[in-house]
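Only one chain is included here, represented as structure tokens and corresponding to the form predicted alone.
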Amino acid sequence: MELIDVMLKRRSTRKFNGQPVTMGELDRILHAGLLAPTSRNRKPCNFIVVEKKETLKELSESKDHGAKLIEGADKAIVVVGDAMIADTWIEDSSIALTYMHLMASELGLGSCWVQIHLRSKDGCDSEGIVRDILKIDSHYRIVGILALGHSDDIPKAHTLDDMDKSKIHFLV
């Protein structure tokens, strides 16, 4: 499959069927995250794999909207950027999340990026909530969580005709 095909196939999936993600599938997804480029090659990203159902449920309640799907996932990968290593932790974490999201699609898995940075739960900062759940230090910043699982409900792929080419501008 060509990269453009994987990009077209990548869709956010919010329903999972309970079939476990294998260690081989998880390794490939994590390897994709580790291969993601970072500013000045500082590599500030760490990946916390969550498999415990209780913890997945807690994470699903970490923000007001859009996280409930984590509870039904087989696994979740919390991407944390070490702000003491790089001030580009947002960009670096976002690229890693994207690489892993694409690899999940390549493998035929369902996945969904759940935004945590700049989100809240009942007026409390979602990053702080996730930090408390995972018991990690405050210099670790959290852009998002990638929910993973097998799914019977993956939306059909986009097509090249779906693109809004009016967003492309040439300076001549």
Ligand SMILES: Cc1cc2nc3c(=O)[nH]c(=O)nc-3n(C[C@H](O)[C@H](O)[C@H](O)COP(=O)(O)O)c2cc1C
The other form holds:
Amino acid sequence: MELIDVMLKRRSTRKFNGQPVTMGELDRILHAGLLAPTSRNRKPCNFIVVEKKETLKELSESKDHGAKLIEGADKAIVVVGDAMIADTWIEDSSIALTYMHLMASELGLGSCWVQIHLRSKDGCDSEGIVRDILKIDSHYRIVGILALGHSDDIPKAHTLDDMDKSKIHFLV
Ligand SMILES: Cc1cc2nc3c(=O)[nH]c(=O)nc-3n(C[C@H](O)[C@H](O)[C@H](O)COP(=O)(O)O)c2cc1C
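So that was the form predicted alone. Now I'd like the form predicted in complex with this ligand, please.
Everything in the complex follows now, all chains and molecules, and the chain you saw is the first one.
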């Protein structure tokens, strides 16, 4: 598939059908994350793959809104940026998430970015909640989680007409 076709096909998918993601598919997605560029090539991101149903459920309850879908995913990849390695952990983690989201689309899988950084659950910081679930230290920062699975409900691909070209400005 051409890159533009993958970009058009990439949609946020929030319903999964329970079919397991194979190790081959997972590898391709994780490799995409590892191939993402990072500032000064510091590579601060680690990728924690969650498969246990009870942990997926815990993650799905880590913020007030927008994480429930993780419960139905086959897997979740938590992108963990080490702030001691790079002050660009937000940017580096975001690019890695995007690469993996695109690779999932290329493979015909459904996936969805679930924002954790700057989110909360009942007034508690969602990053702290996720760190407690994963048992990791506070210098590991969490931009988001990629929920992943096969799906019969991937939304319709975007089309080139969906683009809002008014966002493009030529400085004359
Ligand atoms: C930074 C970022 C954070 C997002 N957080 C969530 C989230 O927490 N929960 C969710 O269901 N979708 C989340 N999304 C998905 C967006 O809602 C989605 O990308 C947007 O509505 C456009 O739809 P599309 O991805 O199908 O093109 C997030 C996307 C981005 C880029």
